[in-house]
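One chain is shown next in structure tokens, namely the form predicted on its own.
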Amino acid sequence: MRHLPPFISLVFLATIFTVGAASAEPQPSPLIASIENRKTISLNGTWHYIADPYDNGYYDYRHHPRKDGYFLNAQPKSPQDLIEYNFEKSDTLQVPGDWNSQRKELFMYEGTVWYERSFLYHKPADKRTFLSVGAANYESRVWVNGTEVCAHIGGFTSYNCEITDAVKDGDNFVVIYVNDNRHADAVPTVNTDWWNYGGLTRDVELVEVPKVFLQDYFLQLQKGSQSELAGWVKVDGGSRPVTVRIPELHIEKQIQTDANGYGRIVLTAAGLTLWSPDTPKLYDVEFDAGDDVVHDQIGFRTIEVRGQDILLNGKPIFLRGVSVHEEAPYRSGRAFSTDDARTLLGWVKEMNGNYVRLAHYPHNRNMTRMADRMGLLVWSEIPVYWTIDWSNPATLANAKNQLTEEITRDKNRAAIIIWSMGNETPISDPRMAFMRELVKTARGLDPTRLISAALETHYSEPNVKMIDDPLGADLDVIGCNEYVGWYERKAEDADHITWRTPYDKPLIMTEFGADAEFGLHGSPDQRWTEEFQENVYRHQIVMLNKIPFLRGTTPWILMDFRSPRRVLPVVQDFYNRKGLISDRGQKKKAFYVMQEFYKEKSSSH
């Protein structure tokens, strides 16, 4: 385990790695389902912040008892009091949002930032109150009115903590410690190819629920059926019946819950309109737990593989997609809003796409909800990326926790058809054991969706690409990344390459492409030009059309995105330029190549 500060080490063990003894460390509460469909009070907006590269805000307090930690938000009581911080006089950041794109001095900063916000709250006597954080990259700790309420590890998944006893009627303040340092045994690990945006990058909200409330639920088509719905409900704080209603289908059924609050759902849905990209039908589903009534908009569809085919609602489908980073269109920084999602996914639709790979981590909830409404199928991934610390039990527990939180938040979204276990992970025995544990976890949490991962390949012969990664035996769908024409060989060499695999399974080509600076023109043989990128794509299509078991493509990538690995002045300037669209929303020539390719694929399927 890495050498974390003492309090982070403890919370890491308490919240991520299962230990025998109970820990006094504050842990996140079980995730509350469908936050967006509940009564919430937004804490988005202006927060004061203090950048703290030495972590003085905690350790001065721990090692010098006469000094207050930042989380107490203390004020001098007399002229002699020594308090060396002041949130009210400190600068501000907008939440949600990363600190890198908001402050020039924080552009490349990695470390600790303390956030503080005061708020007025009318505390209800008959309710429980939770603080929900959509994402805080990477490690975070939360205090309300100076009381520590929870801590969390993972930069792309939601968490919530109960603050009923910490919050009061009237004036309150919340302080959140966020640290985005990279570590060799973290998930993701030290080296990635995207910007390490730090901060409170998604919504922060107060959630009010009854003392006994519906904490979670799952409802999807029974595997193998197009008319039987199955799932479960979970009540927190006691046991009580939950009535499930789908008015449009004339369904109403009361579910009895056991002593732990769990109840199984089995429903027959006659006349069901199945969700698909052409008909993204969503039903209003009501879960009535007495004092707590939650409405959700859920689509129902089947997804399965049969030999080399992917079947959506029992019919073969070719996935016409593109990979997407959570990079904000038209501006720098982490994407988070509904408008961001509408723009990014709108470009996919304009490309004649029906599918999107959300790489390389769980994206914000607006992306998956918008995909549901717009009719775009989704590959959702956790940041098991490149050289993870495969032999470390705590690293595996961390990855499993992030996978669990990803599935918990998005399991009712019809758009998601594939859970991905990772990207470009080199083959070894420890890696195989690690990845198989993730596959087992995903199947246990959600047996209705497909499992995949983006694998590496090799040449078995000069013009033969072989997919024989042993992890392929554990997957439903094979994913592969390749860069013929950019990182290897010449673009025209792709015309003569064939693909082979021992697995009788469908293949999604999860990455291919080349860099181009928008507006830079020249010969198809001149790197960085739009013509070079266009030429790579044209030859890729020749190769792709010859793969008999190919059932989808997601070229790399929809839009240029920031990466500290990309330092070439003038052309890159800290951007990966493989986007089909520039970071300013300008479409490159290769965009139209894929648009035409997908038009043809749409007609043929």
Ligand code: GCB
The other form holds:
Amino acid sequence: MRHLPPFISLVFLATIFTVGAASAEPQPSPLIASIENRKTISLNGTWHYIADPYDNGYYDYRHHPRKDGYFLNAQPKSPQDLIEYNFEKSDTLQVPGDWNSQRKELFMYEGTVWYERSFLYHKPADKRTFLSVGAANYESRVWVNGTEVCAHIGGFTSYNCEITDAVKDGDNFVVIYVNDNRHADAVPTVNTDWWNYGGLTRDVELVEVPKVFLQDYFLQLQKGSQSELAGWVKVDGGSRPVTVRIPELHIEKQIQTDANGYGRIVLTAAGLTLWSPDTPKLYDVEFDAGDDVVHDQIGFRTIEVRGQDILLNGKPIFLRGVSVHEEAPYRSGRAFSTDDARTLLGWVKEMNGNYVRLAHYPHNRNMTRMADRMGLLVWSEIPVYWTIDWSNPATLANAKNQLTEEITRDKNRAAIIIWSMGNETPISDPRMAFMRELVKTARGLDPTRLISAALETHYSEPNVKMIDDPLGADLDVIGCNEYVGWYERKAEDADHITWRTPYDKPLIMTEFGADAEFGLHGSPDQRWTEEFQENVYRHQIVMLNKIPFLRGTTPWILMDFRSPRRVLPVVQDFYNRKGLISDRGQKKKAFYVMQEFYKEKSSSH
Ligand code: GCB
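Cool, the form predicted on its own is there; where's the form predicted together with the named molecule?
After this comes the whole thing, all chains and molecules, with the earlier chain placed first.
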């Protein structure tokens, strides 16, 4: 069956809280589509915070829900009252924003931070109110006026909680607990090569909707067709018809919804301009559910695989990309704004790119919206990275839930062509079972896009690299990472390496690269210099040009990014320096090598 309704996995969430719940956890409500296109009340800005390394506040909440718990934002009522905290007199953090890059004392901090802010609210009698959190890394719990409204796990996906009953007309306060401790059974697990930025890293806002409202919709070209649009709408709080309008295409169709609020959309769109990097055409689409009308800007394109080719709108394409972390250009810290997105994706365009790998987790919505507008194809990934606890059902449930939340938020973005199930996951039977479940989940939620993962490889002969990871059989596109010239062998050796695979599928070289400190110069065999990095890239290109089934490249990485693993003083200083651009926006020599390579690729395709 095509275009299945969203798979909202509340059951999973209930099982994944590792903190030991005595009572049922209040779960997030089903994700409301396109919050950015609705009327919202921003709660961004200055929040008070209490860093709580011993988790006292949480302990009190769990075991002694006393009248003075942090979540109550209590104030002494008499001079005798014992209340050992005070949000109002505590320091502040900006939201959105990670805590590590805002305060020196929190730079290396991992643990709990309690956020608090007050807000004035004119509560409408005929509406429902939701609180939306763009991302909170890693576990979070939300209280409004002392009532717990929801809890969430996963640091890179959005959630929203209904607060209609908890919010009042007049003064209100919200307290959010955020804990970014790493756990062996979490997703990602304890070891990653990026900074574990904690906090409310994306927008926090209130969304008002009518009692019966359009909660979600999916609209893309039917797989295999360039004129048939297919998808569904989902109404929450009741059932009612939804009219879908695309004025530019003279489309208007009323969709009936069933008792659960679902309605299937099938539309014929004559004279459609297909979305592509050269023509990133977006149509204004109106979903009219009576007193709830939502506008979106949606592009329509097809993506498929034929043998070793990737076809965009029916034509073979070479993906001229680069990997990107959600690291803020110029200022360090987690990126979140449209300006960050414009800068990062602008550099990809400048490199003659048409594609980007958003590594290693779902990025903020501004990135995928901007990619839609700028015409950049996207690989979107979940943080199933390295040594996941493969045999643990709660870990699988957690990964599935993050994948579901990622697809739920971004399924209408034409830019996204690939869902990646993970990165460099070593082969084993439990891993295969785990990854296959994820592939099944992604295909069930979204039958229109391609599925991939960044795999590991090995030498089957001294100069032959082999990609035979059994997971390849389950993927549409093979991705793989290799570091010839940096972690293995010499840059020049790449000239003699050939690639083989039993799979008759397209390959994207999802990583290759070398570290260089911007401005450090020397000979091509002096590590850390721009010349060393440039030399690695030149020899990589010799090798890449000889791989007959190569259909895309995303070198590692667009910009230097913070990582606690990178401790070499002077050169690294806690930065992975494999950026083609420094964290201050300076382009290294290798940037221009890629720019030239992509110029040639774009003229030969
Ligand atoms: C990799 C990982 C990436 C690292 C990179 C490196 O293979 O996928 O997350 O940052 O290598 O620089 O070592």
